[in-house]
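Take a look at this one chain, the form predicted alone, written out in structure tokens.
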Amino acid sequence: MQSPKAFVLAAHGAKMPAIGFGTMELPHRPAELVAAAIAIGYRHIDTARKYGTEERVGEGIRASGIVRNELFVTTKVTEENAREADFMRSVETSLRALGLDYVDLLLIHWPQPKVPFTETLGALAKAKRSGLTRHVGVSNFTLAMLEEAVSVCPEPLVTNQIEYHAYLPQDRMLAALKRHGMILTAYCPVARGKLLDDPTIGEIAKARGKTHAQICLRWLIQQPMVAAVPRALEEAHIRENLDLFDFALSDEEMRQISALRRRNIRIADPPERAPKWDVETIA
């Protein structure tokens, strides 16, 4: 069976581990949880300025004692800082909070329709060319936004980090990202727990001797060029979310899980910043 090292996705020079540790809303012991995740074997840590966890993530990285170049660290610039000067200040603030000289991946967290993409994508590229990040990408971009971003960004985009799980179809986005040689990074990979009670997931989990979450995450990363950044609040669950590499779902199991897309449930849809999402036609 494949090892975790086999699940490293390559896009435009970036090498992203397919499973990352998400740090949104870590209400207790966040630095300890980050250090524990690294000790367990995570090498991909996902944070954002908006999460308010960057400082704790940095503490966890330092406490782990890991060599910096063994980690893939992602952070994001919020839509309030879409103007170039604000964007660059946000990146520098993030690096100070993290205690790092650079991040491995910098994302535009949400699209900002009030600022031209040329300005924001230009600032993103400037951050890379200034050595503040090794790679760049976007998050929560629709199909049209992705096409524009790829067209105007002076540097290649590595990923679009979006909501993706078995209850939400993203077929058109997957096809678009494939055309551009990009990775889909999935947040809310178990639909904020809704999938953990699904009977189809439960049957497959029982047959495999795995947990519901492990089945959901394995379904994601078994798809080409898909990564996932699950969050966990206990070390047992952190370990569980990485224990995905001693089994593979069959074609039939993948098909059964994919059929759940008909539920078409979106979890993350904040009215103050969400774009008008693409509508998927489900076969």
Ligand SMILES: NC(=O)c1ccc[n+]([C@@H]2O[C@H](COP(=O)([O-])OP(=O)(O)OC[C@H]3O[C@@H](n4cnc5c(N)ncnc54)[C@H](OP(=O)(O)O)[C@@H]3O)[C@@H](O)[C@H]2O)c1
The other form holds:
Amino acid sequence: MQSPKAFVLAAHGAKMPAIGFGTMELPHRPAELVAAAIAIGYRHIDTARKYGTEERVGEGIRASGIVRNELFVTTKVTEENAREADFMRSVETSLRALGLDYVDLLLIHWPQPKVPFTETLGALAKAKRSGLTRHVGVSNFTLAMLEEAVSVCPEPLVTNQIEYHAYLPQDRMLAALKRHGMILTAYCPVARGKLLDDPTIGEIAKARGKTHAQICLRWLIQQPMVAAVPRALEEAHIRENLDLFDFALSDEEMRQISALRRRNIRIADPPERAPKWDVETIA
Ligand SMILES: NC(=O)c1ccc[n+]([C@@H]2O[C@H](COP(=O)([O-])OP(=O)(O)OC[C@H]3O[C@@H](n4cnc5c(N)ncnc54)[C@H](OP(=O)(O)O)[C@@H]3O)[C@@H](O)[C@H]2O)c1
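Which structure goes with the form predicted in complex with the ligand, now that we have seen the form predicted alone?
Shown next: the complete complex, the earlier chain at its head.
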């Protein structure tokens, strides 16, 4: 059986642990939860300026006592800061909030159609070349946006962080990312809880003696170059979401879960900033 170590995804020099701890909306004890996640074994933390959690994430990292280079920290710049000067200010604010000299991965959180991609992607590359981040990527980019971003960014993009779970197919994006040697980082990996009541997931979980969340997450990370950043508030849930490496789903189980795509549910779709999403064929 593969060890957690085997579940480190490599892309353009980045080494991203396949499971990260999501930190959007940590209403209670945020710093303690981050420290607990690190103590449990998480080595990948996902935050963003927009979440308002960077200070608490930084506190949690310091409280954990972890050696900095053992941790993979991602943060993101919002679409309001797509102009170069704003972008650079945002990254510096993030680093101050986190109490870090650099992040491992910096993402453009949402595309900003009012600013040329050359400017925002140029600023992203500049942040890397100035040592503020080790690696760069995008989030919530459509297929056409991804192609443009790859072609104009002076530095290689490591990931597109997008919504992906068994109820939302992403075949074409997976194929495009594969062509570019990039990782798909799946947010809302348990469909914000909606998948946890699914009868097919329930049957597989029962047969395997695993929880529903573990089956959903295992289905994601068992696919090539897919990482996931679940968020949980209970320590038991945080623990089980990383405890995915002592079993594997069979090809038939993978197919059964993939067939749930018929539900075609998208959760994160804020009208003020979401692009016109690509539509997948639902077989
Ligand atoms: N790039 C973007 O635009 C973007 C957008 C959305 C999210 N994200 C990132 O993705 C992360 C995760 O997304 P998300 O929070 O929206 O969705 P999610 O991880 O799919 O769902 C979180 C919900 O699932 C529950 N849950 C998680 N693990 C569980 C378990 N083992 N057992 C039972 N319930 C479990 C949590 O319950 P409890 O709260 O009770 O623990 C919470 O209600 C965010 O924190 C953020 O870092 C990025």
